[in-house]
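Starting off, we have a lone chain in the form predicted alone, written out as structure tokens.
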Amino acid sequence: MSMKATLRQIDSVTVVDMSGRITLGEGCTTLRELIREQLGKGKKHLLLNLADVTYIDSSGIGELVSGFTTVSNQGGQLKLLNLTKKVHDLLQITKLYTVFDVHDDEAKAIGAFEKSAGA
């Protein structure tokens, strides 16, 4: 099964709820092109609700981080929600925790982002 993802609007923050795996190919594909998408239509704030998520491999993190930092560079603000177990070892394991913003709260977390824009 690849990726599936759903978007929500919360404030000036979009939550993407993913699901299935981020793999090399397909699923790393329609992460890159979600958040194009979304950063084409000026939304940069974005929230990765990996709650769904069953399985990451390297591509896909390579992809998250990719996706962080095409989010940075255009002034806006890309955090995690709800990593599955696996996800969250994985991202300590890489030493990648510590980049992303991670949360598992979801009010926290759209508050963090009013917070980190100096609204």
Second form
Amino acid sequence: MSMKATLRQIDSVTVVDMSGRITLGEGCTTLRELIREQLGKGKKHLLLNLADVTYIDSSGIGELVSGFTTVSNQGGQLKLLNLTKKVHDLLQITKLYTVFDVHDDEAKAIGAFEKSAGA
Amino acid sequence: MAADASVVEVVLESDLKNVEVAEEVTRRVSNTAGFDEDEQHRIDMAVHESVINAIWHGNKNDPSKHIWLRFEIFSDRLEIRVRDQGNGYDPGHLPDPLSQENLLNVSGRGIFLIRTFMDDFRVESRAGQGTEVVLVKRLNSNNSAPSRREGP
Ligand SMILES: Nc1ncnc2c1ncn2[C@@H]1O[C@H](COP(=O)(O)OP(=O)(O)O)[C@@H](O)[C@H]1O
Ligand SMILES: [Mg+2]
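Could you switch over to the form predicted together with the partner chain, since the one displayed so far is the form predicted alone?
Once more the chain from above appears, this time first in line as the rest of the complex follows.
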């Protein structure tokens, strides 16, 4: 079982509905390529919906951090939506919870992009 | 033979595709040992990280090498050994992934997670015999808070 990602565009925001495993190998590679592809198209507002992500390992955490840094360095924003309890705990333990902008309401998350984009 | 211990041993080819095989066996064993869902997931992650380290850092991605997994269920704990054919390392001198300068690093969180999720973690390296990491999870330990399930 690996990772699936589906894209939706809402205003300036690319919502990425992810499911499965973000682990070393396919899951991490898929995420990395997806982020690179979106940035290449000039899409710099990425909202990763992790509601159906069942498993993230240390490499997956690294991939999220790397995505966050890459997007930020290009003047964009990467935010997280709908963490499961497991993923929430993992980000708490690794002290990354406050690094990421984490949301549990999609409309509010999208609003958070627009606010900062207009600034 | 220890009368009160139950043992499962698995030998895997050193290939990333076997990581999920290791996880499946881990799930079965930790379920049999009596751990709840949350604890099973933590044990699963610890083995996942250990096996990846064995393949990657220990066996240097050489598919002709092997990984040995040994699970031993005792009345009060589960002991898991993951052995590779590498040269070993000292887990006492790893950078702290929680420190400010390392927080945004892309790697270096595996051992930290293993230590967080298990009650005991040690590395035994013997010359010519590879590296063996030992993971211990106690039954009914309170280490796995905050998300312990309420007992019936
Ligand atoms: N089985 C192993 N054999 C040799 N070195 C290892 C092994 N496991 C871990 N290490 C060393 O410990 C370091 C930290 O491991 P870990 O915390 O899993 O982070 P990462 O794998 O992301 O580097 C590794 O970079 C490696 O140098
Ligand atoms: Mg590792």
